[in-house]
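One chain follows as structure tokens, the form predicted on its own.
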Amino acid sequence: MTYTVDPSYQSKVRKPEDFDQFWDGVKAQTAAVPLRPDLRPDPMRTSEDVDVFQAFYTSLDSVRVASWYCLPKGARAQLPAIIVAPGYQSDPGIPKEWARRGYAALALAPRGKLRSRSQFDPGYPGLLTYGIVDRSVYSYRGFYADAWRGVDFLLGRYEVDSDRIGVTGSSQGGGLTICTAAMRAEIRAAAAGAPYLTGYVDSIELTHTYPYEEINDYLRQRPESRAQVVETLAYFDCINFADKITCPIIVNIGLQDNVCPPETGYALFDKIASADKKLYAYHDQGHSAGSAEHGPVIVDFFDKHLRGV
């Protein structure tokens, strides 16, 4: 089955008043609590050209998160950083070849994942749902601020130049990508594809694929909660947060991706502030939106902006 693009599609996503408002207090909150990092060599992982690490912080109501941290062997000198955002059902890999090509590299896996599941654990399926009727508990409100909290661990490692961060990402860790270069103005360029958690209230009309179809599952059970779910979701739409972007930016979509429908991406570029952004649609690619082709394309793009190369 081939996916037909809709052109004139318009997005159903609108803005809550006090977006900001709430955001600003998330952020505050979770300022407020110690980040305590901690990081551990891993012997076994690391490599002749790569030295990797466990590394450790704490994040919104007291979290502890986990992640994967590399560096390429004995560096000193100040290194760009990419944090590197997973994705929905997948565990991060370990960023060994961004290390390998000069940068500290940080690999998320906020709260849920795996390594990151002793405090809070709404499984997969679940995480899409879990509060989705309460903003204030819906469980993207803590991973939000988990992969954001990877910036202030990254401003604390000497060896890490404050001035060269930037993120990247698929699917989910597009999504986290797009809403992590919005919210922390330390990052300076982003790289996202197939950015999910983007339309959320499109997405379920336009695809009944999973992770997606979690809502439509939790709805057709709870009829009577579609306002608050809309109402919550808002919050939390990578669309909105689009217009806080600023940064260069590149994004990259699939136009036969029935997993996060090509419609929400080209709502998210549209609202991205960015005066240097770049979309790459790809016409006969699916979820993986041109991956292959176009992972030498984030690589340019970052050793431009944060390498100068």
The other form holds:
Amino acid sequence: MTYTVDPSYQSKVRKPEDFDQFWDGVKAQTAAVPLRPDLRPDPMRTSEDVDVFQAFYTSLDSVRVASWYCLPKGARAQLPAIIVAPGYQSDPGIPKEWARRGYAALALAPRGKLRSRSQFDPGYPGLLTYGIVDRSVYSYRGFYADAWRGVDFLLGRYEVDSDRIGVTGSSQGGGLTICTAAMRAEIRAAAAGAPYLTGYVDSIELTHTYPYEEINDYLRQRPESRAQVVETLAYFDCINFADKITCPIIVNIGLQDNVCPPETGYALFDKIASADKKLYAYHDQGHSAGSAEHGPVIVDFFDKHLRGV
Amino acid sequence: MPTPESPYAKPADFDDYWNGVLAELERAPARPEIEPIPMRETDFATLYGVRLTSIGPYRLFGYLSVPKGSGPFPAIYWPPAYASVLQIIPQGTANEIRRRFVTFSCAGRGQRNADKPFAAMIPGLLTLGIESPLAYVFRGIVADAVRGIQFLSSRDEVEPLRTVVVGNDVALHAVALGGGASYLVCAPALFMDALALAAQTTSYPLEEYNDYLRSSPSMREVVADTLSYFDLRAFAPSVRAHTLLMAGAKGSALAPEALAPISNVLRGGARVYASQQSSYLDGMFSERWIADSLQLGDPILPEHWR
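Now show me the form predicted together with its partner chain, since the one above was the form predicted on its own.
In what comes next, the whole complex appears, and the chain from above leads the way.
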């Protein structure tokens, strides 16, 4: 008898009344910071078919953020672009495969990741609970802004077609995909896998595995802070961003996901506002969420929406 | 598709090279410092941060979790990995396993918490110092892995003969060189016929080798020579632990048949498992294998695997 997921699971997440006001403020603060983009060729990582660059830009609170930027060799035409958002503990890979398919590809390393650690580095474990009692200092306030700022970087690139930008990622990258698609109207297509940062308060009851267990560790030490923690997390929960998503979007989940409970994936998908949305729920799949089978689905999805293929 | 195995000759001074590393390790006392981390304590386990000296000398960091109650307990050791983050227990593992096992995860030099003075870059780590077997960073990382297993074996809380080492290539290196484990779960990724495998992929981490050779093509023989000291085929005959080899999916570069050169010579016997491309199915198999091997009854699983 295997675990059975209730697809009609009702999340406990509630949206704060001033949710939009809070994030409008963060966006305005971020926009006031000069982007200062810097692109440095990386000859060692460049191959016969892909040019690789180390890219940098400035984000909220003047934090300098790193990324990998890849282009098809010698690209001059207006290209579709993909933002690749990273997982929680992994460091961003170099997105050469997207460039081989004809995209400008930007793989983000938000604050705290390798090459973006000099100004902010709560560590792992640590990132998930840093400043968790105060939304104005919570780690993901800047982390989300760093991801959204990637759109500004692409908009400044002459080789990128600003009407054809997509975002994708799995796990934390899935969560960042959701909030980026919600908060940046320039995103025209999104593919989110096994979304993390989704149903935080549900997840800490549905599973007792890291990374979500970081929050349980925190609450075990500071039970008196529970109300503040729940209040803060409501501002960062991807379920509360979902009603702002209007672009085409696909979401994949694993029904035996031991990291990001699939119940929260269903709850998220239910709230996505886009009329063009599709959920892929994979049986016998854990946190990999059917990636081997789903990979080609993602490629076809972006080819259709960003390349018109 | 797996390619035919490349010719491999163990370097003539292979044993001297690694005996030298082990001798260097012996001359570097571990001098452990162990401090509780109250934030990660539960009603069933206490977590400690551990600092240890390895060759260099270099100070390492690890997370040691000890069940509450009277031991000794079976143990799981996760040696250093090709990753910047050191996890207490791997993401997605039931925290409850800390009730049953002493667990120890060890950051090799360059990983977080062991990244001063050297912070590893990823990509970059896999080819750092690859111009010479003596300079190659994995010489130190393998030593770090052995130091970790030595530390764990020294703990009174650990039940002898019921320690399992779980990891990638460095796990096999550590068990071959350091012993101290009765069971090994190894998913080769970096050092099994490395250049031949790298030629079949454009994916990291193996793409690091391709990047390096593309920019320094004249170094191919030098790189191959360095990697020959780390090839799992040379280490496998020294592994006496009962081993689960986690192979790639059928048809992939690391499919079971590609691992035959090591699975056939592991001295403690080997079970080779072909990935079903599901972290759930693969993880379940591994958890059950460990529980069965250590005769622990049912494995302790995360909620969504029960």
